[in-house]
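Single chain ahead, written as structure tokens, the form predicted on its own.
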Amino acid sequence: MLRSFQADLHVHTCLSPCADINMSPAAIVKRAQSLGVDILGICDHNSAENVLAAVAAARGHGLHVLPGMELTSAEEVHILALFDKPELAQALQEIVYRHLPGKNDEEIFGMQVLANADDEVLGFNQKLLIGATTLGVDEIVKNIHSLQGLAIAAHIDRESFSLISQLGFVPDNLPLDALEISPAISPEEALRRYAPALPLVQSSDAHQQDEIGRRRTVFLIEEASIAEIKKALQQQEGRRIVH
């Protein structure tokens, strides 16, 4: 039976150096629950190390966490990767870490906090997560799809770190699953401005708690899974984006 699922597919934890220190996995889950979010995408910059904590914090609470990551390509394009299972996000993380140069400077970029489901700090990631990988956009999308994930171009309306800002266009031969718009633009304006050939989703790109759920995509699907979301994006078997 199909029903509506409210999804915020782009939320950062305290692992992202640009996120608020209070964005622990447990706090995010609690906030998303209170707002009626059904599906939550955890997408830290170039890392999935806080995904397991978010999955554990959500267990038994009616909130489905999709393990993910926001990758930065060599062209400085941000691409969201979303998966059904944490081990798939971790497999992508291994690839990313092999292609991610540099070391974090906390005074310049901020702390990169590793936390568990009980709000305890486990340590700090020392990689330059805010930096760009040496992987091209096409390589990133190929790797995401090889792990059965969804590849979504992040915040295409932004003037930096978006597919359009960096490349000037959406390549016809790039097999993305969708384009994401930020809270700064409405779907109607995005349709007028970009006339996209791909489906549009909207997410919060939350870096602090009061931003969680401020933009959502409502999917008419059977269950919270990558396969069902993919069907909705492709308007298959009655699945679709409601708004």
Given for the second form:
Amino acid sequence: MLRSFQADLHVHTCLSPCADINMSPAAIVKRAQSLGVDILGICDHNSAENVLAAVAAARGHGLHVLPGMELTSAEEVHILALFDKPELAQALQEIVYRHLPGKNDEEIFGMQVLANADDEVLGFNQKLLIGATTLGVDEIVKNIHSLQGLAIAAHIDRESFSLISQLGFVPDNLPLDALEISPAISPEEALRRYAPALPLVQSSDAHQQDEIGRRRTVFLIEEASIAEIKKALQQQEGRRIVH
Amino acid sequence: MTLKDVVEKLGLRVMTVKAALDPELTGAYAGDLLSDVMANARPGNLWITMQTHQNVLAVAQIKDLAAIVLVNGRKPDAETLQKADQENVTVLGTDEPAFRISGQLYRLLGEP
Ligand SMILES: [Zn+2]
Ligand SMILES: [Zn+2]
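After the form predicted on its own, can we look at the form predicted together with its partner chain?
Next comes the full complex, and the chain you just saw is listed first.
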């Protein structure tokens, strides 16, 4: 049976250097659940090392975590990848790590904290997660799809790191599943401004706790899965976005 | 000054086969953000960039730019170059960084 699911598909954990240190996977899950979020996408910059902790923290709490990542392309475009299983996000991470030069400087960019589901610090990621990969947008989308993931252009309305800021417009041969808008713009305004040929989703891009769930996309679907969300994006079999 | 004069004086590589080098340049614009180039470059400008995504071709066409100069030895993929030829966009290249090419062009073209 179809029902509505409140989704916040774009939330950072303390692994992202720019995110608040309080954004532990367990804390995020707890807060998202208290706000009535049904589907939570965990998308750290160029890494999926905290997704397992978020999945584990959500188990038995009626909240479904989609393991993901926010990749930075060679053109400095942010692309969200979302998966059904942590292994798939980790497989993407392996590809990303082979194409991500540099080392983090905590003083300048911030700490990259690895945590477990019990809020314990496991260590610190040393890679330059805030940097750009050497993968172009086309290669990134291809890799995400080869792992059965969803590929979504992040915050297209932003003046930096967005598909539109970097590449001027949505390339017509790029097989994205959706375009995401940031909390800074309303869906109505986005429709007017971009007249998008692709479905629009909106999420919080939360970097601190009080931002979690501030914008959501409501999907009318049967269950919280990539396949169901894909159907909703393409308006198949009665599945759709109800905003 | 024509595009041909600039190509010769700066030693730019001509990467497209069907390169129209006769246009008179109206100046130049440097930028890697295509949204910015779409907003600010002017017709007949030479565009200096390190952006090699295929969208550069559409921007050059929409803005009626004289040519694209890819700096830092950047090369577009074969498909993009092929498309550039089909759509009559001239793509040039240099190993120099944007600052040096911009400086040399400024000396040649002056204030637009
Ligand atoms: Zn982003
Ligand atoms: Zn983000």
